Structures are given as structure tokens and as C-alpha cells.
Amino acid sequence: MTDRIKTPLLFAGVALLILLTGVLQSWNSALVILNMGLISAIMALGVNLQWGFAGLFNTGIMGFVALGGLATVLVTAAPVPGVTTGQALAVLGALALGAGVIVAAILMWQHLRRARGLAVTVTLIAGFFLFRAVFDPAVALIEANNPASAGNIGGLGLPALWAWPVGGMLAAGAAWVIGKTALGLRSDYLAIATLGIAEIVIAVLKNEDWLARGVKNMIGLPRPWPVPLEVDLQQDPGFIAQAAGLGLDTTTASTLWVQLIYAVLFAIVLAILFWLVERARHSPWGRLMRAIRDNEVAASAMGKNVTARHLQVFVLGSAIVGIAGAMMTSLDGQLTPGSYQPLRFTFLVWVMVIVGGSGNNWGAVLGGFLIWFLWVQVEPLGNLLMQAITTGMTDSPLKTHLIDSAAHMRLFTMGLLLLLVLRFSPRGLIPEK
């Protein structure tokens, strides 16, 4: 079967699965799966840019998703009453001071010839105490300000759509810092380093209450334009009349309309990013990246700066993942640092890329939709299967064990699917040409 036939058939099959979800379960469930599928496809595009184009094994995807979510909080959340400009400037000044100390230490190490170890040590120790002297008092005042409902620095109160590119820029900035230190490592060490850095990002979000309330979570984040609130739609006479004309109650109609608007917004972002990444793949830069991926030694011998190109693609892929993270937080309306788990935001995205087809953007998008659909639907379907298997059984430890095991069906299914694809289609469902 040629790609001209195979690719549309695969996408049509995924679309049919989502439509069947709407018919057999509920249209709200189908739209929720569609929206998260769109966001997952964007994450897969970013990872495919790093792995499929350049062969960079990034296991810190979760950290960049979380940074995108943090950007949504800092950009869209309302300013917190009681946090003065001086306190905010003190925190920002302390962070800038800390960054300046690190830069100064790096420059000393690079340019000093004598006693540079001593100079760097003294600079770091003195800078640390100076940083804490400025940072700690300001943070203590911010966290003491109405900690039950605030206790954080607050946001800028800007429109939510602005947070999406800011999330990409924040993730890109972090990726640049990580890449400057870690991209010189071998692939397995790069994976360990990025995984550790992602865990550090999550630990900071959980423990620094002044930033985004830590594990107390940020809720009630504003929605992007033009997504309305369900309660506003339910009080609109025109919308009530339209819902009645469709035979829907107002609550269901308002929920479906909101989810549909989100789907349109996410589809537009996915289409723009997909077009840009496809243009990059077909450009001389894209061909160079694939040449570096296939043989770094040969590319370096031809005079190409392999490390610089790796840094470029690492930053670009992380920025796309950061945009997806900001979109997901806007969709949820809240930031919950405890929900960022490597299984969901690193392993699952890698499965999407591998199953869809590494190096092929169409495959990455297909994998995002397909794997997310299975991730959501396998557990309830597994529960129905176990109920059917144990119908004739009397109450026994075996029956209880089988029914309780349905919760693990999604992990079993992901592993089984990955094994089947690697066995029968090792380059993915839509392989790179």
C-alpha cells in the first residue's frame, strides 16, 4: 500500500474511533479526547524535531511541558493584592543576581590562568550568600501574604493567548541553558541529564510557593479568547434558543460549544506548527540535520558545527513542547505540579513518536492522536472486559483480582502496542521516506 493511500486511511481510522466515542459514549468525551489529542500531537511534533531530525534522546519532556504551564500562570493570572512592586522587583533582582554570579564564575574559569579555582569558589560562595540575603526576605513576605488563597507573586493579567508563545520562549530559554551544558554528552548521558533536570523543574514548582503556590495549585486561570464561560452561555437567551432547537439541554450544549472552540484554536496552532516544521524538514537546514543524525563524524568532517546545530534543534523542539504545555494549562484552567509525571509527559510522548513514525511529521501527529485515544479508552474498556470475563464467577479473590487489574490495562496495552509496532513496523506506522 502506497503512502498516498495508507496515510489518509490511518487518519480516517483514528477519526472514526473518535466519532464512535461520541456515538457510543458522549460527544463531550469525544471532544475532550480530540482536544488532548491535538495537544499531544504538538508535543510529539516537538520531540520528533529533536529525535527524528537530529537523533537527540531527550527524556526531560515533562520539564518543558511544566515550564509552558508555569508561563500560563505568570502571564494570565491576576496580580495578587498585597504583593508590592518592591517585593516583586527584589525577587527578580535576586534571580538576576544569581544568574550573574554563575556567568561571572564561568568567565573566570575560561579566562583566568592563575588561581582560577580559588577565584571561582570565592565568587560562588559570596554570590550564594548575597543571593539569599536579597531573595529570602522578599519571598517570606510574598508567601506570608494571604497564604490560604494566594501566597504567590501573581501574574500579569494578560490575555491567555499571549501565554502560549511565552510558554514556548520560556521552554526555549531553559533548553538553551540545558543544551549548553548537556549537548556535549553522549546520547545515554544526555538522556540521564535531561531526565534529572526535568525532575528539578518539577521539584521547584512543587516547593517554591511564591512562584505558583506549589502543591496548593493555581486554579481559576482565565480562558483564551474567544472561549466563553459555560455559565455565561447558559444565561444567554439566544444560546438557550439554539440549544433547544438542537434538542440539547443548556448545560450539555454549553460544554460542547466550549470544547469545540478549544478544538478549533488547537487545530489552528497545530496546523501552523506543522507547516513550519515541514518547511524546515524540506529545507537545506533539515537535510543538514538528518545528515548529522545519520553520521555525525562525516558531517563534522565536512566542516559542519554539529554541537551548534544540535543546540538549535534542541531549543526549537523544546519550544514546541512548551507551547503545548501552555495550551494544556489553559485548557485545564489550573496548574497542578503534582500531576506532572514522567509516565504521562515523557514516556507516553515517546510512544507517540515511535509508533507514529520517527522522522515523519505526519507519523508524529498520527501517533499523538492514536496513543492518546488508547490511553484514555483502554482502562474503561478493560474494566468492561473483566466484568464480562468474571460474570459467571462467584465472589472470590480471583474475581476481585481480575476486576482490580483492569486499572493496569492501559500500561499493558501501551507496552504490547509498542512491541507489536517494533516487531512488524519498526519504523512506525508512517515511516520516514
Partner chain sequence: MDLLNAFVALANFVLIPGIAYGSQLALGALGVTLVYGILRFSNFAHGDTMAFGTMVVILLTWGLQVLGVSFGPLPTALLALPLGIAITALVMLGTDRVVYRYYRMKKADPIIVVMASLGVMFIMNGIVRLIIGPDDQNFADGARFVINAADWRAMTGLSEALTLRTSTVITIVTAGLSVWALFWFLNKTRTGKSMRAFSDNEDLALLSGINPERVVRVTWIIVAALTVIAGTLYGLDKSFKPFTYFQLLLPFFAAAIVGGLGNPLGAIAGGFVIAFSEVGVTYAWKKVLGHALPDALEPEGLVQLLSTDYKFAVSFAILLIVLLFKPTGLFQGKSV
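Owing to the predicted nature of the structure, the values given are computational and were not obtained by experimental measurement. Positions refer to the first chain, counted from 1. C-alpha atoms forming the largest set that superposes within 1.5 Å between two forms make up the rigid core. Compared with the form predicted in complex with its partner chain:
- A movement of the C-alpha atom of Leu422 reaching 2 angstroms or beyond is seen between these two forms when the two forms are aligned on their rigid core.
Moving from the form predicted alone to the form predicted in complex with its partner chain:
Below: the lone chain, stripped of partners and molecules.
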């Protein structure tokens, strides 16, 4: 009964915080927070599926977010003139070849009886050089093509909404490979393996210029349908008239309108995913997942294949994170691999889930909004604090240093929040029923 009041109250509280941002700072800031809050809520939903439902500790969220972003680039970016189908096929062929070599090695390991170690080693080494022989020249050609503005393989030029499910699938594929190897081992091995895969995904994005231009970044990615461009709105007489009617200048009105449409679009995605995850939770599958989480030994003694179930939930959760990653890249209109940091994209999402309430989807969503709000707002608050601390001080290097370092207050705050919640309210703000 109290939950029925508490949950809406908490959500109302977060809504109020965002509204206050609109009133005190600007409505644009409020909408920007809301949009990333929606995306964060989706990420938290995915992680909650893995942790809250199944007790899987995934520290590679950043990697899945980035894979979603990569999907947006590959699906929505315009094709690059000068890249021939042959070159593209050569790269894809090389990648397929590489995958084939690995599959062949795995099959040999499983089926050969004698000298399988030797056979697998030879296959892998020969395969590696074969792969490089096909891959390197193709990549060199693609990267040589107008490197200042392109040098990449280019996208398919498809609508952005298509990219989101593709992002989910890409993340799911990577999750399957990781899950296949690291699930079924001790829980912290999965954490370390996923931490590694995330670093590798980012390393690939940074260094494989042919893929998404690496650290040269992909910019100007198209917007998802129905989000218009601000410039178009500003030239639309109907829009100008409406804006004037609301007493807003055209530029402000156009940014607000664009953000608002994004918000509606993201809210729809969140609602759909939330509904699906809730359905899953109440299904026999969801009950089985929780039974496994609470007593793995008993569940496997009852003949349930624990590892297979874990693989399912790990892949699904990662797919949701991938969708969120693709949406984020669509929102930003750019992919900047250098900006992917584990504290921001992996561990912050963990704080969201833990603080919100692991095992409870409402909690995860609330955590997504609340923690994102704090992440954004702690910086100005830290600034105010530092200004207050340093008002009495004369201008000195120490004063400048203190004011400059206010930005780092957010990491400290998040850590403190996580520790406090873990200690005093380990089940989060909205605990699992």
C-alpha cells in the first residue's frame, strides 16, 4: 500500500526537479536532462534485467552503448562516395573470414581427438595472417579515400529509426560471444571479462578509421523521423507564427520543439521496452530467472539449465543497452569514441540501478532519471560550493585550482551516494516486491 503512494511520489519528485531546472535555469536544459534521463532509464532497465533479475554482474555496459552508437553510424550515415562495393565487400569478407577461422578453431577443438592443440594453434596463426592479407589492403584503400572528410566505409543511408534495433542486435551479438565464454564461471570473472570487452570495443572504435573514422569522429548523422532540423523550423512561416503566439523567439522555440519531439520519441521507446520487460518479469520465464538468482543450486538440481537462462537474460539486457546507445548517438548526431569513459557509461548506470532499486523496473527507471539529473547538476552545485568556499580567499593558484576542480565533484558525489545506499538502503529507493 505504501509502495502505491511512494513510487508516484518519488517520480513526482524527480519530475519536480526537472521542472525546477526549467524554471531556474532554462527549459532547454530541462529538456536536455529529460532526454538523456530517458536514455539512461533504458540503459538502467537493461542492466536491471541482468542484475536485478538474474544477478549477473556486467561491467561492460560502455561497450554495448558504443556498439549501439556504431550501429547508428553504419545504418544512418550517408554512403561515402569513392568507396566501391568491391572494397566494402573485401572488408566484410575479411571479417567473415576472421570469424570463420575462429569458428573452425572451436570446431577443431571440440571434435579432433589427436593433436588438437597443435591443429588449433596452426589454424589460428595461419588464419590470422590470411585475414591480415585480405583485410589490410582493403582497409588501406578505404582509408586513403579522401581522409580529411571521409576515409571510412560509409553508412547505408537508411532512416535512423532502423538503426536502433540494429544497435540492439549488434550489442546482443557481442553479449552472446562474451556470455558463451564467461557465464557459468564465477560471478566476478564475468565482471572482469565484460570490463575487458568494453575497453576493446572502444579501442576498435578509436583505431579502426575505416569503420567510423576513429578519433576523427563521425558528425552530422541524420535525425530520426519525425524530428525536424532547427533551421527548417526557423524558416517555416507557420512555426514562426506559432512561436510568436507563445511569446518565444524563433530560435529558442525551434530548439525546444526539437528536444520535445525527441522526448516523445524516447518516451515511446521506453514505454514499449518497459512493458516488455514487465511482461517478462511476470511470466514463468521471469519467475524462473528470479528462482535461479535466489538459489542457483536448487534451480539446477531441479533440472533447469542455469547457464542457458543466464545467457538469454544477458543477451537481452545487453540488447536493451545497445538500443539506448544507438538512440544516444542519434540524439547527439555524432559518434565520438574518445568520450566513452567507463565511469560515465558503465559504473554510472550501475549507480542508477542500485540507487533506484535492483530487481524493480520502476526503481531502475527512477534511478536513471534521478542519477542523471544529479550527474548533470552536481557540477554547477559544486561550482557554487567552491565559489562559496573561496570567496574569502585572495586570488591565488589554490583558488583557481579549487574552482577548476569543481567539475570533478560529481564522481565523488556518485561514489558517496552509492556507498550510502548500499549501506543504509541496500534494496534501493523502490525495492523489489
